[in-house]
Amino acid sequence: MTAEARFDLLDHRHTQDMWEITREWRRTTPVLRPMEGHVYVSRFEHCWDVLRDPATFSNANGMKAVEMPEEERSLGEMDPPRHTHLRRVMRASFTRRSVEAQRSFTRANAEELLCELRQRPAVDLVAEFTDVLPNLVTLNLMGFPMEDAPQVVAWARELLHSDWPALNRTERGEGLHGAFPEFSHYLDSLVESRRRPDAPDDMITRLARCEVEGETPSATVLRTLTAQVILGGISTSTNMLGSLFYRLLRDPSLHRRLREHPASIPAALEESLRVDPPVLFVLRNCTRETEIGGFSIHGGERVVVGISSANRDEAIFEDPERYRLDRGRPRHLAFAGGTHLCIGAGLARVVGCETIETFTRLFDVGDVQLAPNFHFEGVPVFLEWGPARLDVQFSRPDAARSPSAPA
């Protein structure tokens, strides 16, 4: 493909099967413009050029089609210093101490949700599982009540296949309070209610507390800021959980060797983060006339930084499109990188690794299999990537061995 050819980057069914496309990119035009107005960078060291550089490659306004109200922007639709202010408030949620703490959770309802499905011949292991362990591990980071999980998780989900992520309105009014009001009041009184003297220690309580730069942010930002968590991982996490059980479950000596070597599950997460990761791409806004790579970009135009495209680099792995575990923890760019790093990039990995870990304890080889008539089918995002559905079947009622059973 040349230059001038066409390619739909906002077309699921394009960009659900670019593999073979970005390898011939990052070999002969490694920055292109496929469609309008979009510059497309393929290569590993060109995307960390982007990535790095927020003056010349903005976030602002994320993937809206519309401007937004600064009060309504996500972390991910804001510019420093600003971003830089809100971030900070944030990371204090997401400390090492923080996320370590969700391990045993974690384990704890990745058993329970386990043991109850293998009761059953079969299952879709993404809607019963991977689908509903990170949102649960979310909720519980945050303080959100558990009890209220389902009908938040309902909420947000509603709103992500609204019209709202792109145009931030939807038939029933603008922004996130007009569109969803139901989801808006439930937020702004869980924030309300943190303010009080006994309020416990936990993500919720802090946003409702802190100061910018000696202010108290507005019930619309911190209404915003509680809804980015929830909603920036009720679907990566979900791929990143479906990718890795698929490779499992065609790999048998991958599942042995994880079952037996636990301490091989690490790197097994990192190298399905780099092979298949959640988010194929990110946007960035040009600020400015600039070049990469030695191509001419100009002010106005939106960069595609190729995440599944740098993350299978030749110049930067070898043998790249193979998964293997001797890579021990590659560099990859599976959570963006620079000022815009996810912030639940430490959270995501504690998951993915407690959640393999209990089920290669739980099941052993062959227990849990594909459906004979599994076809696999992406999720239908232009910029995602993993399982719709993982349909298994579960050799026998007694497959999962009990929790308290020695490894």
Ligand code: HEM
Contents of the next structure:
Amino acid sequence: MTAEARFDLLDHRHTQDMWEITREWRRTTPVLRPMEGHVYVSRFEHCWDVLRDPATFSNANGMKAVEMPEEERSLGEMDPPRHTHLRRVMRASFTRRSVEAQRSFTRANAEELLCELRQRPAVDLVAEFTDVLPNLVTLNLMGFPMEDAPQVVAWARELLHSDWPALNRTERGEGLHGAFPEFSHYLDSLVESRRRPDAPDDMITRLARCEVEGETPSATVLRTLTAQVILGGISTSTNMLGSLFYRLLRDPSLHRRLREHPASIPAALEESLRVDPPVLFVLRNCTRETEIGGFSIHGGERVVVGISSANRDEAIFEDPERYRLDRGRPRHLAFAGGTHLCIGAGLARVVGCETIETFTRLFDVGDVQLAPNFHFEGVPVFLEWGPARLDVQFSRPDAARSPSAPA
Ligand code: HEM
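Form predicted alone done, so how does the form predicted together with protoporphyrin IX containing FE look?
All chains and molecules follow, beginning with the one already shown.
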């Protein structure tokens, strides 16, 4: 596809194959209008300019195609100052301490799941592992009863795949409450139960008791924020793990290196987030006539911050297309940046590192292999990147060392 061709940013069949065209855009037309009303920003420095200017590039309403009632807006659907107040409340549950506390939980659950899976000759690692583990960790951090996890995740998936993310409604009704009454009722009751003095000290309790500018947020606000945290990590972390597993399964030297030198795992994860960002781009609404890099943008247009392009910007990264472990912690935009920098970035990093450490410790090179004739297919979501499935075979089911066996 040439740079002049019309490009549908809302069609996953186009966005799943953007690498070449965005390289060309960075070189020739770094800011352009590939489709009506949408301006794509491809260079790192211009993406930063957008992300750090919420007054001009607003998040109000986020990706919703309809005007949202204020109470039902998630953090990603609001601007300062309301965003600043509510984000502060949420940030209190993502401190380094509470995130680090999830390391042992992640490792134990990764071990348990992988040891179960290796008993089976063939498995889709996405459906059975990368789509399961991160949700357990998020729900654990938030303070959900673990026995409720399967139901909560099922509700959250149903919600993600419904019309609700775009339209704030389904055929059942309007808003989260109308569209998903059972899920909403569950969240409301849980939050309510945490107002009791003997409630455990966790994220849901902190939300239930929080005050924003001297007032207790309504049940609708608390429900919306709780749901957003669950949804925030659901497919993003799955994509992150899926892409790194896909690389490991194709590159025995990488697998060997991480197994022999676990200290390289954080660099391997960061480089994976840079080259294969789980979120391809984020959207902003332009509030006034402005320009980026000399390109005029009109008020009311949507600005597409090209994370996947910025992360391969040759002005920032030497040899940008290559996956390399010697970049340390590259300054990538996988978690965006500025006002709406991902709140779960630290948690995602803990989950990524612990999962890969567990996998490479349990399995030697060749113990787990992609199924013969495996063919990569990306997730069918226009702004996401990651394998839709990873069919693998455990070639030596007895090879994985059980957690208690000596290394
Ligand atoms: C690899 C995993 C993840 C990736 C790649 C990712 C990516 C992102 C990105 C790009 C944004 C910014 C959206 C924007 O600027 O419009 C964001 C925001 C957010 N993420 Fe994540 N995320 C990940 C994991 C998580 C997890 C695990 C959680 C929670 C448990 C989470 C919760 C959130 C929340 C609440 C926001 C909204 C922040 C705000 O608007 O102030 N994310 N994420």
